[in-house]
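Consider the single chain below, provided in structure tokens and representing the form predicted alone.
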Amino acid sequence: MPKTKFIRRSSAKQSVGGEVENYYLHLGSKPSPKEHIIATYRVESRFAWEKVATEIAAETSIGTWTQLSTLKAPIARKLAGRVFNIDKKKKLIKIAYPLALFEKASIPQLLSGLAGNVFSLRMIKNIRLEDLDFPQKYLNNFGGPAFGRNRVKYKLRAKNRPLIGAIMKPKIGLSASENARLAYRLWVNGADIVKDDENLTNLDFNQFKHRVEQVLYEKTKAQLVTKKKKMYVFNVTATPDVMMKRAKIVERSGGKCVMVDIISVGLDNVQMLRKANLRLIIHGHRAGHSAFTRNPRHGISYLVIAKLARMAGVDQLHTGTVVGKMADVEEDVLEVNKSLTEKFGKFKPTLPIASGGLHPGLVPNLVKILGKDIIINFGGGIHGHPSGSSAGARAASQAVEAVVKGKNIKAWANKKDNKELKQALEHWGS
């Protein structure tokens, strides 16, 4: 079988003056993080590192494969990506991106740049987009989450523990009335949160208006019942015109939440969602991202679409259990959590979720490693309980109730109380 021939990057160096420069390669340099955007890339390939991160660095920024006429030195020098540091250890390269390379709050002119062709190179066997880092007045430019976590947790009143979140299940198959009794039923059994699934939108046999019109009507009554306030999260992922409208309809009506499927819908959308302000908070569902985020040599890092997805104006975010169905690694869900909570521009903090098989009797070990600032969802661990959505409510109710307390939980569901805890130990384990 021939070997597969590449084709040398000739206008990676250019003569100048009788001289050979390197536009991209500057190792040992230290760029401006208040000029450039910083990208880190993990690389394998057979060819020496300088040419890959060369290779890489014109990609994304003003190169092509062969020399060019139309690439003046003036321009090559200002706006070419230029390689700072390549860690061959741990096979990472840094390149700094000057900010003049990017238009102004525009993730899609971004991602095309620096998380576009750059994937199809033939010389690279992987690449992994790893993190960005970026300036203050690029971030500038970005509207951030409208609420963030905090207003998130006070409107809710819970300071001072996670929030309990119950998925509609089945994911599809419940009418529009039998959706909003069923949410009723988890409000007054504990949950402070619910919401659709990721594939739950309009269907012929749950409208999505209908759903919005009788969810609310159960959650006024649910309010009422228990005298804690309570948030329904709809689902209004669909084409740009769509989505708008069905979010001014939760708008109308006296909704304060709506969901989006950020990958499907793209991080573009979001932004326009944002801006509309039609003060909604802004709950992100990530369905899809393992697609280009699980192959941890190859595609996107969750953190780089987590920090994107805070800049577009996600108030919440699904971001990984630890514990549970889903493959994600504590150290990964750990740094995402952060770079959702901390300095980040001037934006407010998100509140990051953790959904994906999740019982009653993970949520001591799940609060332990995450902390209190989280929204904990239960889908199946709710409803799959042995006596019904009712109980499971209950029971992931005094699941938190026990570690917010600092109690043992398989002391706390011996209690008379708590049998429906108990119940779901015995059916799931701890």
Second form
Protein chains: 2
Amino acid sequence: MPKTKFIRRSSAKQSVGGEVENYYLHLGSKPSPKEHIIATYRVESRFAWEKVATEIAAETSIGTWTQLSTLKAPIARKLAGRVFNIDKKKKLIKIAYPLALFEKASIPQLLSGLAGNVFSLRMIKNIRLEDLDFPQKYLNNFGGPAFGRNRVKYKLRAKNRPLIGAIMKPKIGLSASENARLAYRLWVNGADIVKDDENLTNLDFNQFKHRVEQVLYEKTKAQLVTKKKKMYVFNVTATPDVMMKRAKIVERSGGKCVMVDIISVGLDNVQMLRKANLRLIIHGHRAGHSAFTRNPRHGISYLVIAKLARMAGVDQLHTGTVVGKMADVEEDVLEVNKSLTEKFGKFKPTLPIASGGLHPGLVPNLVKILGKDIIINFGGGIHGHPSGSSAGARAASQAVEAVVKGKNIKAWANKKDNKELKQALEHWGS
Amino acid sequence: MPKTKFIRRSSAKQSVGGEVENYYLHLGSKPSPKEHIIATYRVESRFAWEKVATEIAAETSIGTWTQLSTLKAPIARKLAGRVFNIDKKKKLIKIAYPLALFEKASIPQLLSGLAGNVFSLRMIKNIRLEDLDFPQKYLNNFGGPAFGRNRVKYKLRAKNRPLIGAIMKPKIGLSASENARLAYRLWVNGADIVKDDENLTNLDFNQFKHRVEQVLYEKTKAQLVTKKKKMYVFNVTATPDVMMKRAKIVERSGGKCVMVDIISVGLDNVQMLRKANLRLIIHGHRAGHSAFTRNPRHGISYLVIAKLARMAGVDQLHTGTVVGKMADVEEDVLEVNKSLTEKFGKFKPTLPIASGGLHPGLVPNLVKILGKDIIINFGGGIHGHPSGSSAGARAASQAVEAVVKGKNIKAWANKKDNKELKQALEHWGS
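Switch from the form predicted alone, shown above, to the form predicted in complex with a further copy of the same chain and output its structure.
Below, the chain from earlier opens the complete complex, with every other chain and molecule after it.
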């Protein structure tokens, strides 16, 4: 036998704590919150817990399925992921990883390790990365939001109320000038923020550059007319080189905010964008996340994604509606929103966005559950209003007004100035 | 009622084919393979098939959950995703999307649309994007592999045999110089290709730049000694700006190949790297894919990812082993390998890589299933050899030799020159 021993996993000859040293299993040991990244996995497997936990810790740090001649004991003891807790009832395995395993400011490298091959292991039936906790030292490598919740709310003079967001609908189909004129109507009828939808980028009949020009022209007009600050969210989701070019177009044109689909381009792009310091608010869309977050038994929790998004520099992030068209779970959304705004490194809070299937009648319940420090995005819930988009924007702002003033929404809708809200409630219910 | 009608989905008032026009449902119609991208979804829902299919087609193209005043009929008829087939038995829904919906060369934009919010819809229990088919016109926007299978095999003079890849193990823990010296031993003992593992990027004790310098120095030596061409795969997985810098370091230093984790940084990064035309072979690692590919009922099939990877420009791609530590299904791996090498646009074939838990004893079965046009990656299966990594590399190449010569591996192991193979078979079985 070679001197440097290594547990031979996936093998009948395995001997935990016997003549072969298990570098990975340290049940009951205490990780150092200053020196370790801690991952919590939820696991289902027909194999013994200790065996499975060892396999996971090895695959996510320095090991593989067999004993290695090249892994010297001092290195292994220094770098191995250390399983310190197994909660068999909750199916949770907690592993502490020494910081030396990680590149300084690379979300991709972190994910390739802790959310990589581990999902493929044959020995495991289901595995979900539920949570990650980071030492301050690691977090210091990341910029976090350049603006964050408070700055966004201040910019739009909305300290004590939710922000009203309006999504362009149809998702795709309007020309740049139709898009701009519609945005104007939404702003003057009460929307604070108007935004591109997730698949509207640069299309033949609505080119990015034209959209930026025309929308910002209309924004200036809307600000003059309403004497209020308005915002447009330009979708710069693209390959990284193109994304940067488009973000610079927005910056040079006087725009203030860009949207990145953090799933389809990844948080690596957000990191790059943040580092470029273009003084643009970063709006994080999350189309596609449910491919791996929705199954509670396998994949990655959205909590993990949200924490990483805040580290990377997302100022405002889609997190769920609880009440809309998307299948999110109330307690999950609350947990994510809490994680975006509670103390975390030295980062500013990220502003949560509720988006997907919302209409005015849902606003009271939404705010009751999620609070006032959110952006409420309406798409169909504005453009589907029986009297059109302008009426839809008015109905949305009347609904928000009712909630902010503590009024019953149905009573509020009966006031003669609020007939658009009344129509909306009749159309979609409340 | 407004003139432009739109089906009100998720609503009791919905009337398919009645007074409200359903832009999305065209069962039995024929899509044009020259004008449409065709998506195949596998779906589970308790709602009626037509209703669910309409919801999916709307959400992935231009619609949302309610009737929109802003969606004019001519635009809707032109841009809607069109459901043309529902196979209730197989649970498959096929939708044709007009090209006007898509940006020319943006995998992120494609994914935000077709693999975006659709995974979140409350109405659907499970949904998996099983396949995508593309018109030539769309494919022409992409570069595909700059080198491809044949060029890689030619460069390494391996026309009629599998290539032998050796993965650095431990994944993390060796210094740059230990790494380089170990690579030398692997090359001179038979490996064609030596590669970084997925979480080895730029670490304090093994810095990228040093690794490149020292590894390429050892590669030159190994080529002189063996009189054979060798390759090293440098992992450039990082944020896009850093990834490009590292790729340029490899290029300037005379390296030939870089590895990108196509999941943790995304195919958008591969597109950018390919466009830069650095004359580097792009090696696609896939750590993390199983977070959304493993569940056969929900997520995205690896077939879709593999097609997109070929479009983006991946020259050689991890696709599964069937026989190793990873949980892949034989028919899926075969289908993916076929899709990488069959006619597809004007793209060169991508070389499939079998990687994960392989050892010499598995080679005959592996090649029997997957054929000779693959890279066989060994990690633990080399470094776990009882006599060390050099012996491991010899055993791996003896196993490949046996298969190429059509010899029985056990008989071949009994030849006196092949004692390393014999040891490997005794150690891990065959």
